[in-house]
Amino acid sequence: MQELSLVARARLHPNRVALRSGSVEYTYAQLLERSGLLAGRLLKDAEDLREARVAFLLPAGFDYTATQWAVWRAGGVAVPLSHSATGPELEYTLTDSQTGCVIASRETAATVAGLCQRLKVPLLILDEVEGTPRRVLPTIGPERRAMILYTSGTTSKPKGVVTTHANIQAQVETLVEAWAWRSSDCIPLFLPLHHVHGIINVMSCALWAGATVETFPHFEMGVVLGRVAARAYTVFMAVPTIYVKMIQHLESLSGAERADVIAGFAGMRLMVSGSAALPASVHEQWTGLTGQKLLERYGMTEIGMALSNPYHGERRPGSVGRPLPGVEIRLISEGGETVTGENEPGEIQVKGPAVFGEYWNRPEATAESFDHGWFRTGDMAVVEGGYYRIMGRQSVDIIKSGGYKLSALEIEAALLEHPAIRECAVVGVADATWGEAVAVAAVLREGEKLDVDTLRGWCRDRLSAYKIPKRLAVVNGLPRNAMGKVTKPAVRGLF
């Protein structure tokens, strides 16, 4: 029976620990036999789930990912679920995918239990799944399809991206060759598994290479720091919110346990930062503080890695490198002509195996992100000594805060339903902690007032908690250019 590389690999080393949470470790050979337990469930008396759609809201852990490959050995489709999603939020993505199946912890069930009732979605509690392992289950070709995330674009709702087996193995390969994964690493995964970050570079890097995950359910500064000065770790991936956040964290700490944590830093062989732009004041403070110079990546949900600074060589602040192996990239100017020189800013173009290649149900909006097979990222850049260097998204709809690419459409979307915004326009606005805020210009019906507090707590029930505004300008009117459209970089010069 063929299996999917990254199982078949896994048999490799059936007795080295494939992951820890706390104090409790799990071999390669227990992921291969929940997984397969949880397949032969997912599928009962079918022979294939022939591209199902399966979600899943679980922590991250040993559940999370015998889950995960469970319904990829099945044949399903994995659609990874957000805990800080609200109940519509978690409503649009069971609806647009499609889902058949949404699996679930006990402590998770209480969150999707109403909704799946309601969209007469089955429910299966992960917990209460006993038994034996299923002999024999389906053959899954690379072109099948893997996984669906849903990621924010320039329109009003998040759309779904869908990867296929073969996409999911050349972005885990281009990563595991560019920057030396072996069996000996151990790293901590405190990133959202409902991104390509944790889900790919992280634990999919990881497993494939036969090393060590440490999962955490978020990032928990003490324990994290705890770990790392107790040379746990070999690697470590976190977003540049994370890297200010601990910077603060280290220069409060006393003097010799800030040396322990300061040496587990400098004992690793790789630190990267990725999922939103690096201030390069930000790299210069960690490696002045830890000896670490970090790695800086660019990539998206659609394309998995297609930039990096070099494992081996020279890192440059301010820079995501060049291309990864097997990754084609090219620039194209405002005229759409290729540019050829270096100094000349163009979006970013990218051509390989690892690029997606359609977004679920959305043929139309496909074949608008294309152009003869080459990925339009909507991301412009310039060539500088050979390195690549990103200037920013071309849409100012696009807000890319605290390593979340948010729709500011979908956000202002939502803020129209306040009884009290009669107008609005959403923007990033720069931010130290966040690389960019969330704001909102809004304009009042007549009568009414509003804060940034009040706005806030309203939001709560209706978007992300990472979407809520955090700065307010309360205007006349909002500033319009002559067809009478929005001038967000107006609307920016208000904060």
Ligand code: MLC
Given for the second form:
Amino acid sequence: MQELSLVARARLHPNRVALRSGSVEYTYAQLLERSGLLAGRLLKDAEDLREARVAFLLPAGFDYTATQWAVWRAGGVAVPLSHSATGPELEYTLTDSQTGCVIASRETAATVAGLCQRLKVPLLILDEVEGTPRRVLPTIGPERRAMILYTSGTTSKPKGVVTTHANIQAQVETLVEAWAWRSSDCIPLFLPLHHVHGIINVMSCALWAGATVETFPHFEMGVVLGRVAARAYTVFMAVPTIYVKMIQHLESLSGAERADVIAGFAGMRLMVSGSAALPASVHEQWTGLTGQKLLERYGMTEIGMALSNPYHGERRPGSVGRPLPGVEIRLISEGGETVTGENEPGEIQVKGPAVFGEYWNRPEATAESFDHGWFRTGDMAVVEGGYYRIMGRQSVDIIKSGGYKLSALEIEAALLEHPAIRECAVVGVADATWGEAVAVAAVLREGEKLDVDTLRGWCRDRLSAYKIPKRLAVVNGLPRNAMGKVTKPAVRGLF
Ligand code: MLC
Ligand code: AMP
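In place of the form predicted alone, the structure of the form predicted in complex with the ligand is requested.
To see the whole picture, the full complex is given below, headed by that same chain.
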């Protein structure tokens, strides 16, 4: 029987702890057992789910991972849902992915029950699933579709990035090799589990290596730092916003408490930052505080991780290092030429087994995002002294806030439904904590008034909390160029 590599590897260390939540531990044997039973339940009488989409809204932890593995082992495509998503956002994800079944816990069921009923999608409540007798599971080839992750882009609505088992394996193997993952590792997982940073870099790499993942429902500063002080972890991965927040928090702690946390960080073998630019000043502050040189890397939902500072060797602040093993990178200049020398900027394009094959049901968007087999990231970079430095994005409509990629167009479309707003333009403005903060310039209808708190309150049912504008400028007219097009750099200048 050919098995998925991640699953087959788990059989090598059945008694090791795979996951820990609070004081409860789960071994690899339990993960295999539970995911096998659930896979049987999902299959019912079928032999293979044949890439049917199965969405799940589950907190990070044993049930999340067992469900993800169950979907894969039954031949389905995993569609993890966001806990921050609003009703309309969940509806979009379920309908766009043509999901055939949703899995929730007793706690999360209320969020999706009404929607599932309306869309006539069966809802499975995990706590009520009965054990299904052991049964033969299908053979899943590496080229089969495995997962759809929704990512915002230059189109208003998020697109589903489809990765195969081969893509996921390549994404995991390159990191396990480059960052020397080992079975004695233990890592905290507090990042959202509907994005690659949490799913691939933290969870799947750790489980591939036979290591232990300690899960948290979200980033709980006090609890996580308490465990750091208790020397619970060997590896730590976070987005820059978390490092900024931890620096602020450490400064507020008493001497002894602070010394314990710092010693916990200092003793780790690896600390990684990614998903957004880590300002060199934050990198240096962190080294000053803990002695740890953060390893910054660059990646994307469509490609996994592509560039990384070295595990051994110079980790340069403000730089993302060199291509990871198995990843081909080229820079293409504005004129369409391949950049050959240093100090000349170009768009990062990526090739290799980790690169996704398609956006779900969007052949045109897929075709546009590739240039003769090279994936066009839309990120600009330059090589300096052998290391890549990210210069920013080609599109002003993509915002990175606290590691989340947001589409200005999607936010504008939602805001235009507000009865007081006649026109608006959304931009990302530089912010010391969030990297970029969402800001909106709005022209109001005759006689209307609007302040930022009222607008934020109105947005709550429509947009995930992290997409909601933090700043509002009410203006008489939006800045436009001679052609009448809104000029976003000038909009940024309003804040
Ligand atoms: C939370 N808020 C945000 C926000 N996160 N606002 C803007 N941007 C964000 N990222 C809102 C909250 O809803 C709340 O709003 C207010 O800000 C304060 O919240 P908080 O409690 O202080 O923040 P917290 O909940 O701790 O969240 C911060 C965070 C979280 C950094 C821990 O955003 C996070 O986990 N980010 C990681 C995202 C990620 O994993 N990205 C990887 C994508 S994959 P209010 O209105 O309620 O007060 C990828 C590829 C790659 O990028 O290379 O890895
Ligand atoms: P996502 O689409 O959510 O996977 O986000 C991917 C994007 O995050 C990339 O296209 C980059 O713009 C950005 N990104 C990831 N890592 C870094 C980094 N180290 N520095 C700058 N930007 C980054």
